[in-house]
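Shown here is one chain on its own, the form predicted alone, set out as structure tokens.
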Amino acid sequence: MPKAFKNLIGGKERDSASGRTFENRNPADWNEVVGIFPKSDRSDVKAAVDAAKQAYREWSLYPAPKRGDIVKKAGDIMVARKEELAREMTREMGKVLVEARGDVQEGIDTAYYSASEGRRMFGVTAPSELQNKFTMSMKVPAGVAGIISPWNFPMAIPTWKIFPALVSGDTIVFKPASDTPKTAATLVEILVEAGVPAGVVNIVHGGGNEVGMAIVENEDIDLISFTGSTTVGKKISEVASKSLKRVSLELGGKNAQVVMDDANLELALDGILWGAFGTTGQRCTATSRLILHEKIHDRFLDMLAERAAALKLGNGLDESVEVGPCVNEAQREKIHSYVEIGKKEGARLVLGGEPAKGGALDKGWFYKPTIFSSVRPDMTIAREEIFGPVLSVLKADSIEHAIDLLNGTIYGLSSSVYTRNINSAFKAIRDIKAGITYINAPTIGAETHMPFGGVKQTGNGHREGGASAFDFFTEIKTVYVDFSDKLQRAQIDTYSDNPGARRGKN
């Protein structure tokens, strides 16, 4: 019989106040039921926010450190219970183990960098343009945090959001994506274990319109933090406005590889492959397009079609598998739509395009890493998010043909250039609309210690990871001290014609 969880509520396990509950299965074996979770709804969420609203006053007066000091020991207990973590990761979102631990793993690192900064959260100091007067400026909490994270990462997206909140002096409703919950439910669980009082992190499991909208619409909740899709990140943002609350978006990608005919082609096809088929495609920082220099176009797209076609689909949790299932049914229908309209416009289909079926793969959601060359810049595949293991393959003639093919999508997250030549990459560096850039390096592979987000349509402005994520999850408060005992106006005083009212002497 599977497990069946509850939402945590102002420190108390409740189920749905409606009773009703959805169930989480293994993409990889849909007859595998993970566990039983609450349906919940706007009234779930109320007392949610009640809770964590309640519990801001006391946890904003932690001194920063001590919330600190609780997150860092919840990344030693991720660092005891890493593979547990990964083998639960694997088989309710279906990533392959050696991916499933990076994934904790960079929970692991947020938690230790997060619990540092409890210690750095410095202000600005600046000499006053008066006399006996004081200025600095401070960080302080930021109220309730709402917190919506995807599937794709149900570990170290959460992290990026939750550490940084509660170490800002945060306090927390967490919808978490309803294909991830487990995972999502057990980090809730090693907060807890940590020491973080009651009603600082609350989670509501549900659907999007239900519950995820509910936190926006909430009056109580001060920001929203939410990965996700382009088209519900504009929802989030269009409603979040009427209340005026803070919000961070980071939403679609259509992320290039580059590969010129100077590059170190064994090297770029290594990170084609990862980029492009590494979580079977489902990253917002996967490679769905890759543009190639026309002189070695026809080489390098033989060497990818020999080794794609050598990757080994199946259950993640079997360490020899290198491609695992999209997360459900509905992905995979939605990725093999996408393959249609490709065939339809006019690209050339080279590999895969097709569900991968036969044995095992038959119990699970599996698809075929797939390759498309002849690709032109205004097809569907080329412009439009796939999320899947997908690639279009582009033609370029010169290192500024191949930047303006790179550019030309509503998107700008990651980008990947593959040259030895320090004047291409540096005019890359200068020149590609994207928050990332990497130089001889796939799409992916972020660190935890460096701002990650995109321009365009992949965001609108912050950035996680960091020192950038406090900015969003704090306030700042400027101060001024004045101990001179007698007005003093700024602007007016300072610079009044009568000298002695420059030295405060009016």
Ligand code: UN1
The other form holds:
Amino acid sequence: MPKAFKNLIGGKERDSASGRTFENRNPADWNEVVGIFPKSDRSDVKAAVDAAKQAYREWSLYPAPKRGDIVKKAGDIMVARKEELAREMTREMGKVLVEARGDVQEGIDTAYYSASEGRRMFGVTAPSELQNKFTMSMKVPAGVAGIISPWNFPMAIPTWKIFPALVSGDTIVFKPASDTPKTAATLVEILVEAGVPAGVVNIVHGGGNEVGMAIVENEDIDLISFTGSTTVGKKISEVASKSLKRVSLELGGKNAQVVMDDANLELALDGILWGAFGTTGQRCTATSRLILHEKIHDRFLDMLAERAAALKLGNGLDESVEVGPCVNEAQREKIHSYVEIGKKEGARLVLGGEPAKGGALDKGWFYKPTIFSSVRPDMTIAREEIFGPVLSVLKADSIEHAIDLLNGTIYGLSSSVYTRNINSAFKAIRDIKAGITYINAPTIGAETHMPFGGVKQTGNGHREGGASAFDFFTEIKTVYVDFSDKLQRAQIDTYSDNPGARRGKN
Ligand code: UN1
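Having seen the form predicted alone, could you now give me the structure of the form predicted in complex with the named molecule?
In what comes next, the whole complex appears, and the chain from above leads the way.
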């Protein structure tokens, strides 16, 4: 019998109020049930928000460096359990083991970074324009945070949000993706073991409409951090605006890698294979467009097709496997429907273009690495996020042309340019409209201490990662202390026409 998991609300394990449940299955072997989880609804969300609200004052008064110590301890536990966490993740989500280990490591890095930030969280002091007056700004906790996370980075992305929120002094209502509830449940279990008090982190399992939207609508939630699709992000933004809560959105991408004729082609080839087909293309940062300089276009495409055709698909727990399954059947169908559109719109199918079948592959949601060439920028497969192992190849005749093509979507998350020409590299750095630009490296590979996020419809201006995450999870309090013992009026006494008033009398 698979294990039945529960919500954690106010430090107590609870079934959903309705008693309903859902199954979590292995996408590489759909017969295998990983766990049974509560299918919660609005009333479970309300209980969790009440618990988080109640726990808030005490937690927010606990010193930030000590909140950091608890998060550090969680990082230590993750180090000790890294291999087990990675295997668990591969089983519930499908990414290959080496990537699952990277995903857990990203959580560990975030734990240690966030813990240390508890001893910084710097504010600003500045001279006052008046004598005997002191002024500073400081970061203070922002309240109860609703955390809604996706399935593609089941450990890393929840930690990007939860660890800085905790160190900031916020309490949490966490709704993980229903495709990856187990890794999320384990993360919460680790936080409890590390010493997070009851009610500070609450987890409510279930669907986006029933649980996610109930969190967004709840008036006692002060901020929402969401990673997922642009469509859902827009809906969250709209609903959240009714109560003017702060919202951080990390949404879709249509990331491109440019390969110039002066690039190291072998290096660029390794980059595109990793960027396009790593995590089966199911990353917001995945490379879904390849822009090749016309001089190397045909040669590079041949090299790529040969290497991509040799990628080994299968269950990610087998260390020799390079590409795991899609996360579920609906995702595979969506990917395939984009492939059909690509064919219809006249792109040339170079490789793949169908589910991968045969033997053990029949048990899961596998899709062949797919490459389209002769893609025009106006085609659907050049514009829309597919979130699967499908790469669209375009042709450019100069760095300026390549950058124009790269910028030609509604998204702006990650970008990559392979060139050995320093002028081209710096033009790209200046002119690419994206939150992240890599030179001579693929579109994936963000590090946790650096800002992460995108421009245009990839987000709404916030950044996760590093110190910038703390800007989101805290409020800024500005403080003035006047020790002159008299009324001093900024702007008026400072620049009065009476020169005597300018200097004050002390
Ligand atoms: C995501 O794609 O959703 O840079 C996050 C990367 C990872 C994080 C990706 N470190 O690809």
